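Shown here is one chain on its own, the form predicted alone, set out as C-alpha cells.
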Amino acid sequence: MTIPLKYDLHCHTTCSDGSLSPLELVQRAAKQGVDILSITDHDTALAYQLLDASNQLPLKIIPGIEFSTEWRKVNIHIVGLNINPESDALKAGVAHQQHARKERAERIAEKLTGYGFNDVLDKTLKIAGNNNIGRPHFAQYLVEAGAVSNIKQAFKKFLGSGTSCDIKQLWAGLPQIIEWIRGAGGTPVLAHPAKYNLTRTKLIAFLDDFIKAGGQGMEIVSGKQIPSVTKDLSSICRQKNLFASCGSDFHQPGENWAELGQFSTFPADCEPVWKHW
C-alpha cells in the first residue's frame, strides 16, 4: 500500500510573521512528516532567496506567496502557490504591496501614537526584524509596552477588524492580486475561508467573484477545524469546481492547532491542487 504524500501548503517565516527562518522551518515541517511544503509569506517571497543559499533541503518545496486585499470592506487572503518567484509580474505586485503595507503600517502607527505610546513605528519595526510589518508586530509591541496581556487581546481592543486601528483599502484589488499570480505561472487560492466570518451566502458571492477574476482554488483545510466546517467547505469546493489546497497556516511553535502538518483529514471527494500542476 503508497502511504500519501502530505502537503503543507501554507505557512510562515520571519521574512514575514513567523517566528522561525526559511531553514529552520522546513527542518521542523520535514520532523512533522511533511513531504511538500509552500511557505507563503505575506507579500514578499524572500523565504525562497534564503533557502537558495542553504544546502540540499530534506523535502520538497512549492514556491507560495501570500497577498492581502479587501472584498466588500473584509479584508481577504489569496495564496499564490506554485509561483516563480523570479518573474516580472510576482516583483511587480511584491513591491505594490510592500508600499501598501509600509504605508498602512506608518497609519497604525500613527493611531497608537495618538493613545499616548511612544516610538511606535520604530519599535515595531525591531519586533519584525524587518520592513514586512504586520498586526502581529504591532500586537507584540502592544504586550511588551504592557497595554495588553497577550495578542489576543491586542487584536479586539486594538487591530481586529472594526477596532480603531484596523486600517483598510490599502491592498491592490483582487483581479490585480490574481493577475500577478497567474502571471507568474502560479495557482490563485483562497486562504482558511472559515476564518472571516462570512455567511455562507457571502461566502459563496466572494467565490463568485473570485472565479469571475480567474481564481482556481481555495483551502478546505487550514489547520486543525472541526468536521462540519470541513465538510461544508468540500461541498462548496466542488460545487464551484475549484481546487482544493491544505495548509497548517502556520506562524510559531505552541499553536498545537496550527502546527506543520497536523491539520485535518484531507477530504478524498475534492480534486487537489497538486493535481493541477
Given for the second form:
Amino acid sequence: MTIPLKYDLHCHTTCSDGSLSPLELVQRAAKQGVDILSITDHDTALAYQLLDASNQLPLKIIPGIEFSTEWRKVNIHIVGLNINPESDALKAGVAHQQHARKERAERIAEKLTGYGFNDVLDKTLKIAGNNNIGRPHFAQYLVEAGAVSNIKQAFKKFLGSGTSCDIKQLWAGLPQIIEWIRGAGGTPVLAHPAKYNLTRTKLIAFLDDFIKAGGQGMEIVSGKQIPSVTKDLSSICRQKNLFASCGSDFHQPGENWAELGQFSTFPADCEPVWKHW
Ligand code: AMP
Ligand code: MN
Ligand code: MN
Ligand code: MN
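Can you swap the form predicted alone for the form predicted together with ligand AMP?
Okay, now the whole complex, with that chain kicking things off.
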C-alpha cells in the first residue's frame, strides 16, 4: 500500500504575521511529516526570495500567497497556489496590497491615537519587524500597552470585524485579486470558508461571484475542524465544481488547532487542487 503524500497548502512566516522564518518553517513542516508545503503569507511572496538563498529543502514547495480582499463588507482571504512569485502579475498585486497595508496601518494608528494610545505606528512597526504590518502587530502593541490582556481581546475590542479599526476598503477587489493570481499562473482558492461567519446562502453567493471572476478552489479543511464543517464544505465544493484544498493556517508553535501538517482528514469525494497541476 502506498502512503499518500501529506499536503499543507496554507501557513505563515515572519514575512507576514507568523513567528518562524521561512527556513525554520520548512524544517518544522518536514518534522511534522509534510511532503508538500505552500507558504501563503498575507499579501507577500517574500518568503520565496529568502528560501531561494538557502539550498536543499527537505520537502517540496508549491509557491503561494494569501491575498486580502473585501466582499460585501466582509474581510475575505483568497489563497493563490502554484503561483510564479517572479511574475509581473504577482509583483503588481503585491505592490498594490503592500501600499494598501501601509495606508491601512496609518489609519488604524490614527484611530488608536484617538483613543489615547501613544506612539502607535512607530511601536507597531517595530513589532512587525518587516514591512508587512498587519492587525496582529497592532494587537501585540495593545497587549504591550496594557490595554488588553491578550491578542484575542485586542481583536474583540479594537481590531476585529465590527470594530472601528477593522478597515478593509483599501484592499483590491475580488476580480482584481483573481486576475493577479491567474496571471501569475496560479490557482485562486477561497481560504478557510468557515471563518467568516457567513450564512450558507451568503457563502454560496460569494462562491458564485468568485467563480464568475475565475476562482477555482476552496479550502475544505483548515486546521483541525469539526467533522460536520468538513462535510458541509465538501458538499458545497462538489456542488460548485471547485477544486478542494487543505492547510493548517499555521502561524506559530503552540496553537494545536493550527499545527503544520495536522488537520482533519481530507474527504475522498472531492477533487484535490493538486491533481490539476
Ligand atoms: P490582517 O492581515 O492585518 O488583516 O490580519 C489578519 C490576521 O489577524 C489573520 O490572518 C489572523 O492571523 C489574525 N486574526 C484575525 N482575527 C483574529 C482573532 N480574533 N484573534 C487572533 N488573531 C486574529
Ligand atoms: Mn494571519
Ligand atoms: Mn486568512
Ligand atoms: Mn492564513
